[in-house]
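Quick heads-up: it's one chain on its own, the form predicted alone, in structure tokens.
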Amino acid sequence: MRILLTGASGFLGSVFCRELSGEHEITGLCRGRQTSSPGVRALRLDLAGDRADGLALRGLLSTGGFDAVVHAAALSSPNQCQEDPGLSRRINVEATALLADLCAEGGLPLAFTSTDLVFDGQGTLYAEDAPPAPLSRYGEHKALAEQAVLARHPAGGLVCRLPLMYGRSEPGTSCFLDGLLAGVLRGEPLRLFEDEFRSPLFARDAARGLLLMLERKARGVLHLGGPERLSRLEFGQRLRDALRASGVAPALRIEAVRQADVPMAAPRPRDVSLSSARAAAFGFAPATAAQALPDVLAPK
């Protein structure tokens, strides 16, 4: 499959190129930092960017010869999103919108990537049909996102939402997983949240995810969610029996604490996870937190 692929330098994106350069043709858009993934095609170019850059895209997308898109590209810290709005609607909505635009007028399937926290966290397993009532600019953003992939592009607009995502981090991207690996490093206690549930995802399996729903033609809304209902504090002790088992930070404290404990500019969802039947049925079978963390901790 020829894929194009935004957000390549990001983290979905890096493991995206990682895991399936060597079985699919990707072309990688990067808006700063080029990837350098081996045997990906990349391109620096701004989806938020001037007229210019909208101009290339289009040019690119009608003369690429690809079979799909997919859209990882985001800004995606909702702090940052809360105190920038404006930069977090241009790269989350307008060029999302753009992008759709684009696809539906050279028939490309595009799948979207979008997030648990579109919902409010006061139920639990939402399914794909759980009305979105986000809490935070960033949530705001995608959900407005997902409606324009929607109507803009019905019979090729696929949204695809993603839960909390660790994995192996290429040198410039990194994931919440990576701030705990260096807390231990440190030797501090890690200090988990032990009232925020979420759907913890191994991105590998978000990356095959991805491009399985492409090769079955899903279209619409489901959910790519890991196979766990889990708090931030339950990941951690996932994490220190890995660690205890490769040998590593035998003696590593977790502290439990509570969401008003610590003041964040985005406010956070008490409980975003996800049901993923709907994928299951396409045949997504992601790993357990057990199953993923000694491969993820495994020497390179």
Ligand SMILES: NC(=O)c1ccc[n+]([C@@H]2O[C@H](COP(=O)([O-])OP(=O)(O)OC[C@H]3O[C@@H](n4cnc5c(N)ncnc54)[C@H](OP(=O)(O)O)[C@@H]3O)[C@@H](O)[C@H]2O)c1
Given for the second form:
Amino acid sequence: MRILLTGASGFLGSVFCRELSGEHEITGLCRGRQTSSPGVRALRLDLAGDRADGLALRGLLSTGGFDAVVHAAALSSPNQCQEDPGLSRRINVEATALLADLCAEGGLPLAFTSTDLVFDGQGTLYAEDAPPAPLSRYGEHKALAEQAVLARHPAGGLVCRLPLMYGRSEPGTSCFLDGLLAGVLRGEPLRLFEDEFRSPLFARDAARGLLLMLERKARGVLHLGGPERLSRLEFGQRLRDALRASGVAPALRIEAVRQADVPMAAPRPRDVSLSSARAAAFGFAPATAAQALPDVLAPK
Ligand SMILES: NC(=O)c1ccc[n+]([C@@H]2O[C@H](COP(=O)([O-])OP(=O)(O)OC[C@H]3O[C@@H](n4cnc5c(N)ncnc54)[C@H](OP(=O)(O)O)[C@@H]3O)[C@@H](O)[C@H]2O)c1
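Target state, the form predicted in complex with the ligand; input state, the form predicted alone:
Whole complex next, starting from this chain.
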């Protein structure tokens, strides 16, 4: 498949390139940082830029010969979106709407990476038809972007809601696991929420899941959640087990904290775990944390 990937220099984008560039022809769009993945054609373009960037994007999509677009560019930090909602709207909503228009014009399938944070966290194991009720600006803007994709590109738009992801980060990218490992290296105890639940997903499975959904011509809204509903504390316990099994940090301590103990700019939902039965019917079968973490921690 010939794929145009936005956000190629980000955490998920770089995992997507590393995992799939040997099997597919990937053109990776970046804004500032360049993707370093071998076998990927890298192009610089600001999706929230001026008219010239919009025209360049239009030209690229109409002449690039792509089979599909994966849109993984975003202002992905909820706290940053809360503090700069104008920038979040430009990148997360307006750039996504523009891509949806251009893909609709060109008849190109578009897989948009959304988030579990479109939900308010009062439920559990959310299905695709549960109504979004975001608590944060980030969640609100991703929900607006989802609507734009579905309304502007009904024939080829695919909204993939992703959960908290972890994996091996390329240099210059990071995921929440990196913060935990940095604490472990400093010999600090891990302080983790016991009252925040997600469906953590190995990023490699997210990349493969996005591709699978494009190959199976899935449309509409799909959840690509990990196979377990875990609190952050439980995820930390899985991490401790994997570290101990590899002989690292045998004395690692984990302390339970509650969301209310840690004030943050963006409000945090309690439980945004996802039901991914629809994706499972397409063959999506991601690894559990216990299965994936040894791979992430193994020496390169
Ligand atoms: N990470 C998670 O746990 C998680 C969970 C749920 C959903 N998601 C979603 O998954 C997707 C990927 O997330 P991620 O963690 O990989 O994000 P990330 O590491 O923050 O990467 C964001 C990417 O977007 C690019 N970007 C930002 N502003 C841009 C602009 N104006 N023009 C062009 N590119 C721009 C960045 O390019 P530069 O590097 O050049 O700035 C970078 O490549 C996002 O849609 C995010 O909302 C992520």
